[in-house]
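Take a look at this single chain in structure tokens; it is the form predicted on its own.
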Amino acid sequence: MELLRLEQVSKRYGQREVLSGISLSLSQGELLTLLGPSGAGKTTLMRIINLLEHPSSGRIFFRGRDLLQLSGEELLEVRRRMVMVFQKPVMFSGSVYYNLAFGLRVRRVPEQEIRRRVKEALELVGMQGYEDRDARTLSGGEAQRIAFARAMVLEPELVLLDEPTTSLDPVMEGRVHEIIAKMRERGMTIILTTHKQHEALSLGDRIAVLRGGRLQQVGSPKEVVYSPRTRFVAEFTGMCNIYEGEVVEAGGEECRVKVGEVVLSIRGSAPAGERVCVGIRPEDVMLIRTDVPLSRRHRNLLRGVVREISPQGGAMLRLHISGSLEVLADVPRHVVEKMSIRPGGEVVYSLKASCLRLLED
């Protein structure tokens, strides 16, 4: 069921356009991540959704109701069904309990119910026993968790999380991710902004990539990572092998693109003579054993010399390969060892036609 829909939302500050023609929908229970660099317009979009700012044009629907047509009690009623956790949470002067109870008291929730909700929220964020602590003395990570608890006691339908882990260390970031998982278990619908690709990919059901106030692509993590539409999306999600070339042959489901002195077969269509941008992710570069006959299924075979091998995390290594093309390949450590690959050694590799992507500039 659709909970939220944006139609051609734009925002200007004088002559400066911060958002342009944003159209998005959000289903109940979904987690949508807004991914993009600083200045992409992520926070402005969140403030508009939360009705802290009005768009210069466009429409916003919440459960089918046009929010920009509401006022007074109707608008207040809808606003109370959503809550925003800011990048740098501000604690009210007073105890942690006071901070969590404040919004509920404004809504005239009975004190017994307030105590139940506060206790449950503190348990969910792993901060039992903090009720009497002065909220102004909390560390950054503790304040962020209390901000989550303060949002959760309100039992909102929509939670807006604006860069919630930006200033946190990896341990605290992991704890916040655990809290978000618990929120999802409770059926909450969430929009989360981040500039961290790993966060967007691991948490989101769908990812919306923003650049300069414009949507570049919206899709599942798999679609955005492995089928990026633009060069920006490809680079921002880790596709580091990107080349410019010219289509020398077109037809059917494949085309052939000349990159330097190399001609690559690529799954996709583009007219002959057109300048294009092509890319492949480092984990899709396939090393080929030279002690067995080459198979016809191997496309775009190239030779190169391993210039450097560096750790890539976990059991993966990154190979820097020089030759006709400069290529980065992420390869399992056991493969590197089994093939006796060393810096200075020659390798044969394949850039699979099905993994190469034509990218819009």
Contents of the next structure:
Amino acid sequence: MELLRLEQVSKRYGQREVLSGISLSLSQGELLTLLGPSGAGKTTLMRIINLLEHPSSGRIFFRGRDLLQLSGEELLEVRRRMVMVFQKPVMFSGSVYYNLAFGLRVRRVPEQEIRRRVKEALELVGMQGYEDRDARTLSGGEAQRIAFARAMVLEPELVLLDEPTTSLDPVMEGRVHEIIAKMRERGMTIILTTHKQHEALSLGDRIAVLRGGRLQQVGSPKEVVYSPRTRFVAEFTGMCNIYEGEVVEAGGEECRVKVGEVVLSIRGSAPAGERVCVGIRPEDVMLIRTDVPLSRRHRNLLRGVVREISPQGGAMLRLHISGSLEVLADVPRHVVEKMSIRPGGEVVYSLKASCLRLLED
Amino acid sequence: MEYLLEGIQRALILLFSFDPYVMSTAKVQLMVSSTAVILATLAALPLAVVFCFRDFPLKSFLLTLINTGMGLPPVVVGLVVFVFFMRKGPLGFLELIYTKEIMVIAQFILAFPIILSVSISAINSVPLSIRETAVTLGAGGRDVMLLVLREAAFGIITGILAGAGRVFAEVGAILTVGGNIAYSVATEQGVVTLSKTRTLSTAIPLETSKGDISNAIAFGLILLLITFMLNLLTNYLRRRYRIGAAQA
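Moving from the form predicted on its own, what structure would you give for the form predicted together with its partner chain?
Expanding to the full complex; the earlier chain stays at the top.
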């Protein structure tokens, strides 16, 4: 069921257009990540959804009701079904309890129920027993979790999390991800902004990539990662091998693109003569054994010299290969060892036609 | 030197024997000045809220006027009030001249701009993020306003105490409009002088010029005591509201 829909939402500050023509819909229980570099308009979009700011044009529907047509009590009623957690949460002066109770008190929830729900929310974020602590003396990580509890205690339908992990260390980031999982268990719909691709990919049911106030692509993590539509999306989601070239031969399902001295077969269609960008993810670059006869299945076979091998964390190594193309390849450590690849050595590799992508510039 | 010690000694005796003249003078001071501060607070707070939460024409001009008002010379305020309320003045028919009421009016004028101005800056210094957090947590307009006032509480209290400090310390205004009047009555203990419009601060120069140093010292001690209490109160409230560090 659709919870939220944006139609052609734009925002201008004077001459500067911060958001333009954003259309997006969100179904109940979904987690959408808004991925983009700083200054892409992520926070502004969240503030508009939360009605902290008014869009210059466009419409926002929450459960089918046009928010911009509402006012007074009705608007307050809808606003109380969503909550935003800011990137740098501020605490009201007073106790942690006062902070958590605030939203419930303005909703006229009986004090006895408030006490119960505050206790429960503190347990959810792993801060039980913090009720009487002075909220202004909490550390950054603690304040972050209290801000989550302060939002969760309201049992909102929609939670807007603005860069919840940007200023956190990996351990705290993991904790925040656990809290987000708990929010989802409770059926909350979430929009989360981030500039970390791994976070967007691992958390989101869908990803919306934002750049310069425009949506570049919206899709499942798999779609966005493996079929990026634009060069920007490709770069931002870790497709680090991107080349400019020209279509020399257009076919039905495949076309051939000339990149420098090399002609690559690519699944996809583009008119001959057009300048295009092609890209491939580093883990899709395949090293080919040269001690056995080459199979005909292998397309786009290239030769190169390994310049550098650097650890990628986990079991992967990143190879920097020079030759007719500069290529980064992520290869499992055991493969590198088995093939006794060393810096300075020559390798043969394949860029699979089905893994190469045509990208809009 | 002996004279001074003797003065202090006699002042303490006057204080602890609850001398009717000293007590009535202190009472007039407390009544007049606290009434002025309370009324000025009641008038200034709603106005401060309006200044911080609404936009209207001439706002910055009015703010400048209010800030100017913080530095008004008390004696000039006294003179202006006097001119308005004197028998032949436009408000002369009220017959308030040389009464406690007119002293309250004069001190109100002195305290009001200070309380208003300090409150406005205290409210304005509450970060926007506090308001926005309240809004996103579902607060309505009134809830947000109350929260912001609560966050600004320490600053507002500081403003009220600054206003109190000003009116308890000033001489010029209440002397000019109140007339520094005391009267004598016959009682069983003999003739006793009581204050009508005489206050601690106006009595001190009078007693000094009369050569009655011990009376002057007694008044001075009470005034010091009041100032001291005001400061104690400030510190108590600072701890109570736990905001001092964030606002200072």
